[in-house]
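Given next, in structure tokens, is a single chain: the form predicted on its own.
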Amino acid sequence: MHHFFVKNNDIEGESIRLSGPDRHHAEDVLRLRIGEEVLISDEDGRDYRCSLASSDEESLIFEISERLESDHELPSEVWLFQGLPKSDKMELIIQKATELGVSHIVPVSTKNTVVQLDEKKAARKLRRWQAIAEAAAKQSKRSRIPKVHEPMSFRRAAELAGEFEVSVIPYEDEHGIESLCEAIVGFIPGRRIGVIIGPEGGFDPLEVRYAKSRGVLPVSLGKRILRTETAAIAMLSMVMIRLEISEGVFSEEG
């Protein structure tokens, strides 16, 4: 089923209109025809099975058939913090993060960061970027577009994550699993999870010092050396499995 995504002032009593884009592909590239039926969710993460009903000038005009609950959202916050890397990596993190269930995707810029995007060539990239987690979203069946925000300074990004419930910070010279043990603890429905990832070159040992400080936990990832797309993929797994797991012990508990 096809998936599109609306704002709230487009669904009016048991209508929602589609338009712009959305409505260019759903009708010269999907050619949907009247009484096809497509999933459509609402900036509160609502989901709707509609069918195509009529159209006007400006939109498509689906009639709501059933309101659905909602069971593709992880129970907590996720907040990916990835330092920026070289070439197409940073499509490849986006598209796996959303299918993963990340809230918020910030591209930092750190000290061994080498891609440096001047004010004209970020915006570019951050309309590619969102576009990129809006096709990951429709294509998982998420209920919810992650945001992905402007790039930002380390410093600022360790602070941010530092104010979250538990923030981690994968790091190379971390020895022991025991510490990532330790944070998957803290994984639970309804805190904010931050997960701070460094570029190719890692990260210099005063950042990490500084996250420290700020709150954010440093823990490692095993014996190996990851790339940082792996390594993203990797901690995001964890706190994916981790929450659903809780979810699903909170709720026989409950």
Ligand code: SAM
Given for the second form:
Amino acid sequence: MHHFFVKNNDIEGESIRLSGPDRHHAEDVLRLRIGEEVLISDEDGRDYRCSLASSDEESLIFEISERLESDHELPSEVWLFQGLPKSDKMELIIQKATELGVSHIVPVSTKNTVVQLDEKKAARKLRRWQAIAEAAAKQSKRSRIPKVHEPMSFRRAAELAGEFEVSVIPYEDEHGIESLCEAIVGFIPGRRIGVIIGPEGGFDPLEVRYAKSRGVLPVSLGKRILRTETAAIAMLSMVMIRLEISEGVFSEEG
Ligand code: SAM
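Output the structure of the form predicted together with S-adenosylmethionine; the preceding block shows the form predicted on its own.
Every component of the complex follows; first up is the chain already shown.
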């Protein structure tokens, strides 16, 4: 079943309007016919099973057949603060982070990031990255599309992550798995969780010290040096599994 995302004000009573590029895609590419069913999600992650009822100049109009119990979202807001990587690795990271349930992705410029984005380039990249998040959300049957934010400085990212109930900074020079185990115990449903990953050049020790002073936990991801994209996927996988175990997703009755 094709999946679309709409704004809350596109929903009026039992009808949902689909306009703009999505309308074009549904009508001219997918060639949806009257009566055909689609899945539509709103901004608050609510899912609706709908059927195409009519159209006007502006929009296709769908009738809601069923309001679905959506359970494709993690029970916590998870933020990935990603040290800007080289080339198009950010696209892979956004795609995988979306599949793993992240809700916010923040590109971060750190001391060792090589990539410098001027305003114009950042705006273009942001549009592409947000489109990748939307495509990955559709593919993974998410009810929400993660928000990709404007690039942020490391300092601002550490301060924001430090305001969350639990945040970690996987640091390549952190040793011993105890810190990671302690952090994982803290990934509890309902808490906002932050993950700060360094770029290829890693973190400057002063950055880690600053993050720690803001309450972000430095953790080791084991004895090997992971690529930045591997570290993001590994850390977010642990967050996802821990949250879904806590939510009883994997237990018999889950
Ligand atoms: N330039 C660093 C070096 O050679 O030691 C490696 C940085 S690594 C490619 C990029 C990021 O992945 C790191 O800043 C960290 O956030 C994360 N990372 C990679 N391996 C890790 C590990 N074993 N423990 C904790 N974090 C790790």
